[in-house]
Each structure stands twice: as structure tokens, then as C-alpha cells.
Amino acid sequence: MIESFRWYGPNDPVSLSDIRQAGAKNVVSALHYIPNGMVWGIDEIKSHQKLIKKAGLEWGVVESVPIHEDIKQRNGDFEKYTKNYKKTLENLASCGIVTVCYNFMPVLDWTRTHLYKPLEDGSTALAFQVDAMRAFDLFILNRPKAENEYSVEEFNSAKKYHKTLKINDVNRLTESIIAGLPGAEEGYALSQFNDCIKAYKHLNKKDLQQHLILFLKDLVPTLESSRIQMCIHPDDPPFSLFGIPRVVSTADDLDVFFEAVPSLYNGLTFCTGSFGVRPDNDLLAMFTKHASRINFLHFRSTLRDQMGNFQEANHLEGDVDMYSMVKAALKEEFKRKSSGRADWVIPMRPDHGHQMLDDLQKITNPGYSAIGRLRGLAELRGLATAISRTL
């Protein structure tokens, strides 16, 4: 596997030379500065590529290009959004830079309740606490009609959870739901989010499997063409929010959009925590199902119970069973290899890491410290080398 690290760019606390000294050999960035939906010129690429490679790195991975919210309603400018983003991503061919993980949540992308979680240790982990999300939804934003999507019992404990919150609660939980967490390219004021929500109230989950669907198939001939590899991400967490379908999160979810658009080049970033955090998907079945097409990997491992919380767990503990991931990867590597496969060798980052050491007296991206990512990296490390030898 390619070891790889994330990097948000010149302002990301973690730097180029922290990377290296990490033992990463590969960057997965992006041009976050680039308002959504824009085209990513030439010279822009190339100049954040020369950075990192300056720093004695490769960037190998885009992660991510955005993708317009006309494009997941199929309304307003989608068609113009969609043309800009088939050419941003000949753009990066041209550069060399073949392989785009990418994601289809609507309004939000990955989301967490609480950035700081203390652990026992002393760390902290970011966390998924399904009251506090609830609580939000029907006492801070007051969704129109949100508590008709709730059983009893359900708002009674969001209701009792939400008078427990102080001001300075209120606003921390609000701001760590939607005012955009690392690599979520927009965040959003609470007075807009209630808007954005009403903006998908006509579409179920068919209408958005169905509009992801049309865009892939619309970028085809750009991938196959540029040979880029198009990596999608799985929901993070897995099921719907604020009443908004999700429709990549289960291994049905997966089947409908590969099945509908069959080509190689529509590949998946498996990551091992989003699907993890839902007990009913089976990572290894998932992974060996479509393990021609996996061509990003997400390591990391999570802690749920049986309410639907969940926290970021160290790679190696939690619900995931690494050790079989892992070991699925190297075999598929071995098996591409065997076949001539040119692109037999998967990039992996460690996903997430706790807040830690030194970091935890410094100001960082949550979940993406310099210290916590290195621990799971170390280990994700020494697992590989252990089970290459045994392969």
C-alpha cells in the first residue's frame, strides 16, 4: 500500500515536513480554496503538486473535488457545474494526478457532534452522540415538522438531553455540526441551514441514487478517456440526517450505483470507519464484492454501542477488524499484480486519529493532528509488514 497522509495545504497546521517525518510517501490534498463547482486550472495544480513535491513528497491523491449541490438536486445549474467539473478533472490527468475520491452527502459532508471527546488516557476523539444530534435538530435549528420524523421516546431523550446544555454548549455543539468540519468545503450560519434542508424536501432516496447515478454516468467518457479513477466516499455517518436520504452507506447502497454504471473507472474509497459504524454491513463481504474497483483506502476503526453513538477508536481497537482489512488489501494488491494491473498498488491513509501528546496543546484540524494520524499510521505499518510476510 501506498502510505499516505493527509494535507490541507499551506495553512494546515501539520506541515509538508511532519508528513515525511511520519514515514508517509504520498499527500492526499485538494484546491480547497477554489470555490465549489469552479474549474481547477493548470497552473494552479501544478503549483500546489510543486510544493509538495519541493517538500520531497508526491501528491497522489485528490481528496476531494467538491461536488455542486445543483449537481446532487439535478436543478438550477448542474449542467454547468457538471461540464466544469469533467474539465477539472482532465485538468488533473494532465498533471498526472489520476485518482479522485469524492463524496455525495448532501448540505453536509462528514459529521460529528463533539470534536473533543476526553478518553480515559487523557486523549480526546471526535464523537457521534445521537441525542445530541437529535436535540440539535428539533430544539436549536427547529426543522419544521422534524418531530414527526421521531418516536416518543426518541424526542422525550433528545428533549431531556438538550435542557442538560449550557449557552456555551449550545453554541459548541452548533458550531461542530455545521459550521463545516476538515475537508467539508462549506459550512453554513444557522440561519441558512433550515434553507439548504428545505432545498431536498422533494427528493427521496431513489431521486438521489438516481441523480448520482446520472452524473457518473455523464463523467464516463472523461474517465476513460483521462483514465481517471473516480474513488467515492462512503456517508459519514452512514444513515439520513435532517431527513435528507443518504445513498452510499450500505452494501445494497453499492450494488444499485455500480450495478447502473459498470465501468472501472467508477471506483470506491473504501473506508473501514463510516461503513464500520453501522453493524449490519459486513466490511470484509463488502470489500471482497468490489475489490477490483477499491482504489483509495480509509483506515480507521470506531466504537458504537447499540443507541447508534459512536467515537473515532486507535486503529488497531473498536468494532473494525483491521487485521482482515488489511490483510483483504494486500491481497488484492497481490492479485492486481498478478494480472499486470499497472495501478496494483493502493493508496492508504490512516482516517482520523485522536488528539494527543503534544497536540493537545496546540490548535489542529479535529481529527487530523500530526501525532494521532502518526500512531495509526505506525501501526497500520507494522500490521501490513507482519501480514506481507505471511502472504
Contents of the next structure:
Amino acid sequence: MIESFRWYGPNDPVSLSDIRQAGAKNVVSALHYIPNGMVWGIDEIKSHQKLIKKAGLEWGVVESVPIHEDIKQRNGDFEKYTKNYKKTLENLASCGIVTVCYNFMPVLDWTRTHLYKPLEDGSTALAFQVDAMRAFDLFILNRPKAENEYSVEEFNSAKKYHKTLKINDVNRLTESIIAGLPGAEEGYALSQFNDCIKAYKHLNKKDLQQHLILFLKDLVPTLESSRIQMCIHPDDPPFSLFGIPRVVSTADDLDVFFEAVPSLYNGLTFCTGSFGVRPDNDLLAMFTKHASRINFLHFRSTLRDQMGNFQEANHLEGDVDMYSMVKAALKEEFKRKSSGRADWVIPMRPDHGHQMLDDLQKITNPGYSAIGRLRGLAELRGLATAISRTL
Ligand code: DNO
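For the form predicted in complex with ligand DNO instead of the form predicted alone, what are the coordinates?
Now the complete complex, all chains and molecules, led by this one.
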């Protein structure tokens, strides 16, 4: 695995020099300043690439080239945005960058209700609390007819939770959910948010699945000629929010997508933390089934409870059996190498570290502080080193 670290660009409080000291070789980055839907020009790509090279690192993975909402809804200017998307991919390939992560989550990218949940050891973690999400949906966003989607118990429990919130808590919760976490290319004001959700009112899961399939089918000739490995990121969290379907959450979702678009350039970002939130996802089985198209790894763990709440766990703790995942990844690399596949080394980044030590005093991108991820990377490196000795 190539040890990788995400970098949000020159404004990221975690510098390229920090990343180098963490021992990573590969940078995962994007041109976040380019509005969603616009073409990334070759000069812009090259100047970002140059910054990374100057620090002695390589820009190996793009995370993400975002998908415009018109493409997800397959209306409006989706043809123009698809054309622009292909151009961006060709430009990236011409600069030697061929691994591209993206997601197909409607409206919101990854979502949490709490960004700094205090843990017993004094660090903080990202967390998702179902009552908080439901309280936001029902009583803060006031989404029309949202109450029809919850059971009486769920409704009452959310109501009780909402009653405990002070105005500051309401603001913080709203911010956490809709303002856009780092890397989410869209952030919203409360007033816009209901409109964005409304746009999906007439789309069911099958429609959205079909939109994803049609988009990828359209991209495949470009992917194959430019040798671009598209790597879809799972939904985070892996279930529907605000009554809008999500289509990359389960083993079935992966089967439907990859059967419809079998090209190996239609690849997967295997994010153990995202898939791992669902107890019905057998991570190892999902990994093994689609291993040949897994071209990017997000290794992190989550800890869930019976109610559906979850929080980020230390990388080697929580519900993800990281030993099995690292072993599966190393085995896949070995298999690729033996069969002569040039892309046998898979980029892997530690994801979502806890905020800890000096970082507790700093302004950081939630989930992307330096020390927590450095700890994660170090633990994963140790695990991988030990396992590879046994293979
Ligand atoms: C969060 C990230 C996601 C991911 C996108 C991929 O930490 O894993 O924001 O980058 O969903 O498009």
C-alpha cells in the first residue's frame, strides 16, 4: 500500500511538510477552489502538482472531482456537466494523475451531527447521533411530511432530545449537518436546504441508481482511453437521510452498480468506516468480491450502538476488523503483482483521526487534524508490516 495523506491545499492547517514527517509518500488532494461542474484546467492542475512535488511528495489521488447535482438528478445542464467532467479527467490524465475518488450522495457529502464529541481519554471524535439528526429534520429544518418517515417512538425520542437543546446547540447542530464538512464541495443555508431536498422528491432509489449507472456508462470510453481509475466512495453514513435515497451503502448496491458497468476502470474506494456503520455489511466479503476494482483505500473504524448512533473509533479498535482488512488489501496487491498488473500498489490513507494533544488547541478541519491521523497511519503501518511478514 502506498501510504497517503489527505491535503486540502495551501490553506490546510496541516502542511505538506507535516505530511512528509508523518511518513506518507502520496498526497490525496483536489482543486477545491474550482466550482462544482467547471473544468479543471491543465495549468491549474500542474501548479497544484508542483507545490506537492516541491515538498518531496506525489499527488497520487484526486479526492474528489465532485459530481454536479444536475448529473445526480439527470436534469438541467447534466450533459454539459458530464462533458466538463470528462474534460477534467482527460486533463488530470495528461498530467499523470489517474486515480479519482468521487461520491454520488445527493445534496450532502459526508455528514455528522457532532464534530467534537469528548472521549474519555481527553481527545474528541466525530459522531453521528440519530436523535440529533431526526430532531434537526423534524423540528429545525421542519421538512414537510418528515414525521411520516419516523415511528412514534423515533418521533417522541427526537422530540425529547430537541427539548434539551439551547439556541447555541441548535446553531451548532445545524452548522455540523449542513454547512459542509471539509471536502464536501457544497454547504447550505437552512433556507436553501429544503429546496435542494425537494428536488429529489420524485426520485426513488432505482432512479438514482440508474442515474449513476448512466453517468458511468457515459464516462467509460474516456476512462478506458485515458486509463483513469474512477473510485466511487460509499455513502457516509450508509443510509438514506432526509427521505432521499442513497445508492452506495450496501453489498447489494455494489453488485448492482458493478454488474451494470463492469469495466475495471469503474472502481471502488473501499472506506471501511463508511461501510462499517451497517452491521449487515460483511466488510471482508464485500472487499473480496470486488477486490480487483478497489483502487483506493480509506482505513478507519467506527463504533456503533444498537440505536444506530456511531462515532469514529481509534483505527485498530471499534467495529472494523482492521487486521482482516489490511490482510485482504495486502493479498490483493500480491495477487495483482503476480499477475503482472502494473497498478498493484494501492494508495491507502488513514481517515478521520481523533483530535488530540496539541491539536485540541488548534483550528483544524474536523476529522482531519494532523496528530490523530498520524497516529492512525502509524498504527496501520505497523499492522501492515507485521502482516506482510507472514504472507
Ligand atoms: C470524508 C471523505 C468524503 C469523501 C467523499 C468522496 O472524510 O471520506 O468527503 O472525500 O465523499 O467523494
